[in-house]
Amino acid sequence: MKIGLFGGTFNPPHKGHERLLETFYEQIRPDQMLIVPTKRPVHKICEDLALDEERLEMCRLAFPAPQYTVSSVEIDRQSDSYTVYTVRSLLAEHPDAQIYLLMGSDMFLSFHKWYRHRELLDACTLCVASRCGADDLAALRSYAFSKLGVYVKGHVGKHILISEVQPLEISSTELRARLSNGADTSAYLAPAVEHYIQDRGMYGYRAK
C-alpha cells in the first residue's frame, strides 16, 4: 500500500499547494493521499495562524478531489505535531506501507532540524519539489549529501525523489499581507478558498 502524506500549516492553502500535491500524485499514485494541517507549527513562529478549524475548511475546499484525504489527526493529537508521530500512527495501522511524505524545496533544505529526521528518511520516502532550475537541482543534491549521507543521482536518491514543480511565485506571508489589503488574490488561491476567506474576514481581509 502506498501512502502520500502532505502536511502543513496551511495558512493559507494556495495554488502552490495544489500544484506540488498533483505533481506527486500523478508521480507516485497512492493508495492514499492525505493532507495533514499541523496543530501548530514546530520548526517556525507563526503569528498570524489562522484557526484549526479554519484550516481544516480551507484545505477541504482548496483540496475537493476524491483521491485526496484531509485528516485532523494532527490538530486532534495531545502533543505537539511532529510529523514522525504521524507516520508511526500510519505504520502501526498499516505496517507494509510505503509512505511519501511530500515537501517543499525549502522545508527539505531544514529536513535535518527535523525531531527524529533519521527515523522519518528510514521509513518514508521523502518527495521533494524543485523550483525547476539546475540551481536548484544542484542546491537539494548537496544538502541530502552533506546533511543527510544521501547521494542523489538525476532526481532519485535513498529514500529521496525530487521532480520539478512550478512554484508559486508569492510567499504566504506576503499572501496573507495582500488579502489584509483587499488585492486581488485569485491567482494564488482556489475560488471557494479565497470566498471562504473573504466572508470571515480572515487575516484581515477588507473588501475594497
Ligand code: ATP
The other form holds:
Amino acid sequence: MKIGLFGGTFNPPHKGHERLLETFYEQIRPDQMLIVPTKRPVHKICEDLALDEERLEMCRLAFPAPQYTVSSVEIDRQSDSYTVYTVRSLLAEHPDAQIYLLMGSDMFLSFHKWYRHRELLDACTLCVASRCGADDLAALRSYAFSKLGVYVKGHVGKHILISEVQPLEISSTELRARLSNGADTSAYLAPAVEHYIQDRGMYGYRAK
Ligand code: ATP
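Same protein, the form predicted together with the named molecule this time rather than the form predicted alone?
Complete assembly follows, chain above in first position.
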C-alpha cells in the first residue's frame, strides 16, 4: 500500500500546494494521499495563524475527497506535533505501507534539523518539489549528499525523489498580505477557499 503524506501549516492552502500535490499524485499514484495540517509550526514562527478547525476546513475545500484525505491527526495530538509520530502511527496501522513524504525544496533544505530525521529518512521516501529549475536541483543534490549522505543521481537517490514542479511563486504569507491589502487572490486560491476566507473576514480580508 502506498501512502502519500503532505504536512504543512496551510494558513491558507493555495495553488502552489495543489500543484505540488498533483505532480506527486501523478508520479506515485498512492492508494491514499493524506493532507495533514500541523497544530503548531515546528519549523517556523507563524503569526496570524488561523484556527485549527478553519485550516482543516480550508484544506477539505482545497483538496477534495476521494482523491485526498484531510487528517486531523496532528491537530488532535496532545503532545508536540512531529511528522515522525504520524509516520510511526501509520506504520503501526499498515506495517507494509510505503510512505511518501511530500515537501517543497525550502522544507527539504532544513530536513537535517527535523526531529528524528534519520528515522524519517529510513521509513519514508522524501518527495521533494524542486521549484526553481537547474540551480535548485543542483543545490538539492548537494544538500542531500553533504547533510544526509545520500547521492542523488538525476532526480533519484536512496529514499529521495526530486521532481520538477512548474513553479508558482506564492506563499501563504504573501497571500495573507494580499488578502489584507484587498489585492486579487483568485489566481492563487481555490474559489471555495477564497469564499470561505471572505465570508469569515479572515486574515484581515478587505473587499476590493
Ligand atoms: P508560509 O508562507 O505561511 O510559511 P507556505 O506557503 O510555505 O506558508 P506551508 O503550509 O508552510 O506553506 O507549506 C507546506 C508545504 O508546501 C511545504 O513543504 C512547502 O515547501 C510547500 N510549498 C509552499 N508553497 C509552495 C509553492 N508555491 N510551490 C510548491 N510547494 C510549496
